[in-house]
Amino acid sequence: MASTACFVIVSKNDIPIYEAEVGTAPRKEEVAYQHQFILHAALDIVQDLAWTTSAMFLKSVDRFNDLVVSVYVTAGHTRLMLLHDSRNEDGIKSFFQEVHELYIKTLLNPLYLPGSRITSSHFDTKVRALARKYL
């Protein structure tokens, strides 16, 4: 069965700086715009819902038709998004936390502009790696 998932890292400030579509359904332009926009129109929720917890991984936080958005927010105030179709939360949450390790270790790149886009391919590789092997 084909999943739908995609996924955006979005700054403290509300800019994404790393976006990707990690699913196995055919992808169409359309689509992906669709899906930037229901996980981008969830933010607001988000910003909510992280002043009233200190869990990180606030599970899922919105639902558009059958997809559901998770997230997960670093002290930082980064926001891990995933809008997926999958009903496996243990791996949405291993995934977001090997994820968030991935991005620390970004972070800690001297050459690393904090709150830039992630161009780096091995970022890329490994988060993709980690999509298939959790989602």
Given for the second form:
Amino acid sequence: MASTACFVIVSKNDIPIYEAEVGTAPRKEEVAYQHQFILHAALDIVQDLAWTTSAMFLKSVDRFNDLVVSVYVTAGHTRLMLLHDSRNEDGIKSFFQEVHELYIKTLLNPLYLPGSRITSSHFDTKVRALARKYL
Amino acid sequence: MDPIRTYLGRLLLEEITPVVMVITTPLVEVACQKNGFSFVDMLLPFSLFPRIDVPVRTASDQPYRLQMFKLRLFYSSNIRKQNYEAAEEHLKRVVYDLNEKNPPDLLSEPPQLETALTKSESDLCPAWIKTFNKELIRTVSFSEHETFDHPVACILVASSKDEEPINKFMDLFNMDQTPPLLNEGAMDPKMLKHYVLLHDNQDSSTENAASIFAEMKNTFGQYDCKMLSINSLREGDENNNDVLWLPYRNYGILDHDKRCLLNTDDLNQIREFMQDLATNHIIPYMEQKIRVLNQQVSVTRKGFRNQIKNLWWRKGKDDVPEASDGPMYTYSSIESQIRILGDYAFMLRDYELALSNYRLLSTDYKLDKAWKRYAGVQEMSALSYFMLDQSRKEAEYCMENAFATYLKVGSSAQRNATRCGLWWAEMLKARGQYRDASSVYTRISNEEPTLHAAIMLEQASCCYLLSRPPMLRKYGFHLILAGNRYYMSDQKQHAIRAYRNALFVYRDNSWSYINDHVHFNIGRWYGSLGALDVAIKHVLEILACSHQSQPTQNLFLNEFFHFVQSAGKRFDVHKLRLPAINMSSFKVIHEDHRTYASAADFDVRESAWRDLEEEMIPTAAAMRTNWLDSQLESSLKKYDYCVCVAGEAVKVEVELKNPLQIPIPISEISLMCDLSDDDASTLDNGAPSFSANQNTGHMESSVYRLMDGDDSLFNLSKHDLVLGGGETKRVKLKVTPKVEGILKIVGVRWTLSDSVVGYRYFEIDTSKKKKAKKGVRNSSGKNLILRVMKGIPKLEGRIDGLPAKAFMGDLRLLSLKLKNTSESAVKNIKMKINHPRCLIPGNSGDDLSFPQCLAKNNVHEEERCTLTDNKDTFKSCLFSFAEGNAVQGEEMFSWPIWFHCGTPGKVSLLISIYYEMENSYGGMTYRTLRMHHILEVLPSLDVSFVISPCPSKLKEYLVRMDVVNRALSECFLLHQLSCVGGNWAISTLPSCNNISSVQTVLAGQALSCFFKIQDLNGVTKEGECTRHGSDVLIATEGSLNSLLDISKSPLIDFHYQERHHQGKLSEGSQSLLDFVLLSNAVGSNFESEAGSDHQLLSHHACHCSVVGKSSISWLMGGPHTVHHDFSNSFCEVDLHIDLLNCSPNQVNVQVSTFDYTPDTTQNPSSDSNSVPDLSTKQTGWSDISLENDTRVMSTPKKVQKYHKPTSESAPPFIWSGSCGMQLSLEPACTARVSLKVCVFAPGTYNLSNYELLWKEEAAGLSVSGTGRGHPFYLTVLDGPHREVTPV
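Output the form predicted together with its partner chain next; the form predicted alone has already been displayed.
Starting with the chain above, the whole complex follows.
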């Protein structure tokens, strides 16, 4: 069954710095903006929820029809957001943790300006590999 | 908070009120229609009693007062359930009507964040949405499972004109126009009846009516009858009409076309009638009914026994098949009675009684599985909880339960669910739980058709904005969802309104797809509504959508052009994003006193030019006095602008990038400029006022002026190009000012696809400006404001024939062409070249037929240049053209230039030409023309020479020339080898005269040739050297058979340069002589421009020294064969040693002979010392393989020399005469030392047992050396004495 999964990293200024459609469903033009809308709207919920817990993984915070938004907030308030329709919380958690590690590695790059778009193709391949592994 | 004061409270007070059924005769309606409304409409304004103040008692006799009361009047024909389609149609019409009454304001600015946050709820949600909500709730009126819509009373109306009005009253109620629910038994037919006689005062007098009314009273009883007389307005008294009709107007039921015939008395009569109906009839009736029912319920249902009974009885009904609505209950069933009790109590605001009954009922319905009724009861109990302001949790639970149950029932109760949801949401809103309310709205929207869903979503979005803290993103998202649904239900205006309201959430948003979606849709909808300006504005936002796929990009672009075309007027778009302009690539090229031959020359660092021109141009101080003395002095001091010259183009380079994957045609790219007077005041505020323009919505007129340019002041160049998908192109734009003044380069403009004009200002950061003052020339903002000087002469120059690629050693004649474009003359032209090794200006009188001009001319004996080091003449390399060489206006001037490349690699040639104006022109007295060329020099022939002393002659040397062709595919024809200077003669070796076999060097080939050179310095006997000359012709065939004279101008000049250059490299080594090898390039792959036969290459090898040369060379001389008669005495032979000082210093030499054989073991060690010494001396050679060759060759020779053993234990000869001589030798001097040897027996002897010791005084250091004797074999034969024959 084709699953939808849209992964976005949002900087603390609410700007998406990395976007990837990691689902198996064929990518369609018309859903691209819908996913962005849902994820963008979910930021409102994350904003409230992030301060109520000390955990980084906020589980699923928002839903739209059958699409669920799971969020992981890093210490720097960068948000890793996944829009998905599957119910695999453990997998999502592991996915987030590993991507977090990758993200930190990106941050360590002295040429990377925090808050700017992540354009590294290496990062992209790794994230996609992780998505295949866990989601 | 008082629930009554909330919106929901008021809504409930208005909507859940007793229903009065109205039945009229047709004549009644006719009378009413004279005013333009029906009977019900006539009563409507008076059915609401804001302050009725009626005392009521609860069932338990608690007195309280009703303050506000309302009756709902319906014709009996309307008391029926609407079917779904009709309701849908009705609601749609409601939306359309409301839309037409107050159309949304779409052309004003969309709301901003700040304003949106300060808005109250009523501002956020348009008022018509509330009306729509009411209408939506009303569509589910008169259902069978709720009783608050069941009529409490019935008004029967007959006209006084009716025939037999009494009978009419009887008929009215019995006719089959009674509601179906009544007939089905769901409603109680026993209701309060009220009889009204309507009298139209226009038709007849009141007497007839009064008699009928009396009859009515007799028939139906005194209290239940009323008479209303209407239309009593007479002609002429219309004075206070407006005030009179105010109640009707508020309800919106007045038709303006009709004349209103009611007067004040009529209205008062109606008001009194309604008041009486409510106070004296309906409320007491309901109160009474509550008492009766409460009594009944208490008896049957209250108490422990009844409960058990009820439970048992209901259990027994389990086997009843489950109908969708549960079992049918008639009005007389106990459940219906309880429901009526509850509803009546609710309507009379006895909420506690209502609640207790609803709770009682809900368990019953639940047990009966009558889900719809159960949900209805739950809904009402939730509302009761709300009105009591008790137990919020309970209220919410009931609501949720009701909502879920309605949904569970299915489509028949779906609208009920909506109503329930609306109430629920209102309830939550009343309590400030906006976020929950919005989620309820969202849930409703899922159940409703698109239009309703849109309205619900819009309300949800409002709730998100009202929640604290406001959830802006949710607000935006739901507005977008709403807008989308509005669009689907063909409500474009509302769709636009929704999207526009959401705009501020997504402003400056980097969520690219969101941005595109919002702007594209708004643009498209505006476009379809005809508001093309706004449409274009929005579509412009998304033109540069590089992240979208190609079809989408196409779609956006086509839509945009479609709008622009249908708008049909010129659009000037500031910061049009197609194409993107890379401002960092932005560069201004202007020429002041520095002019450039081509734009690329501008890229060379200014400091490089400055270094080059240092000696040529007047010093800075002098320059300042020159042009600050002129009239510009003051302003130039003040405004340190760059300078350009009128009539000369200022170039601006800009990089354009197409972010799309589709090609876009761009035309008429040009600069926007402004040329103003010299006036200081405009200068002062020129730039700031302009930047202010940019910020605060530029003035249209100024933009047009800037865009169109002013032909009288300056010319603009225009470019057209097509940018392919993702392509980046550099455009060079020009502006040519025509008059003096201040030229401001303001921006760039272009036309996209012949329809849209885009423009962009060059923005100057103030911070950047500061930096620019420190002397950064390019990309500084200051460059955009230029002072235009009066036109002055300008030279344009180019070098003809300068190749981009050349082989090393290439020798060419180029010509420098200078053209004076102006009318007046320039003078005092000077030139400086940074690589004098590569370019040497020739003489104007030079024979330009190259290379024939180089041919050796025997007739014309030139004075030979001496090889004195005149490097200094070339060090400065400042070349002044002849003094009288003024270039007149419009004149072409050409000068030969010799070109030669010495080393392979990239050569950057900077040529600067200085010239002065003939007449002094305002600002400048001189200008420079800068030319920059980069050429690549390819390796060609690698030539090296090894000179070794000739073993037999002191002043002759053997020369081995190693030539390696390093070119990739090129063949070279060796032409001539010359040694520079007149003191040397070079000739081929006699044995290998046939050297023509090696004249062609193929690519990659290495070859060696041998020559002999002879030092002519000390040769006295001319006759010995029969054929001497400094040149050897190697080539025997080819076009150029004659020898070339290397002492002629370009060759010797280049040779000096090479010599100077190579001398630096091989410092310290002893130089003997220089060689010049001339060759021709032949071959297929050479560039076509150089494909001629005259491709001449010259290779210069300077400072060649003799290999392995010690400072002293010597040669032993004497007879080799001696006949001697040993019978007489021993033989005495005269020998001599010729010594030559090869070092530049004076040398003291000692020759010592010894008769014993020296220890041989010592020799190799000294030998091994000399070998590395030899190789280190060869550092001048660039090629290692060659060096290896020389070592391999030289080593065996040495070994042979030193390892020759002298086997004799005791020599049969002894040296006679002095055995140690000392003498001093001046540099390059020869001396002869005489020796004698005595031989005692015939035989052949090796006379090598002598040694030379020398000491050299060089610059305070004394260097000493020793040399073993060379083998010299002397054969002494026993025989008669003869003449000694020397060899």
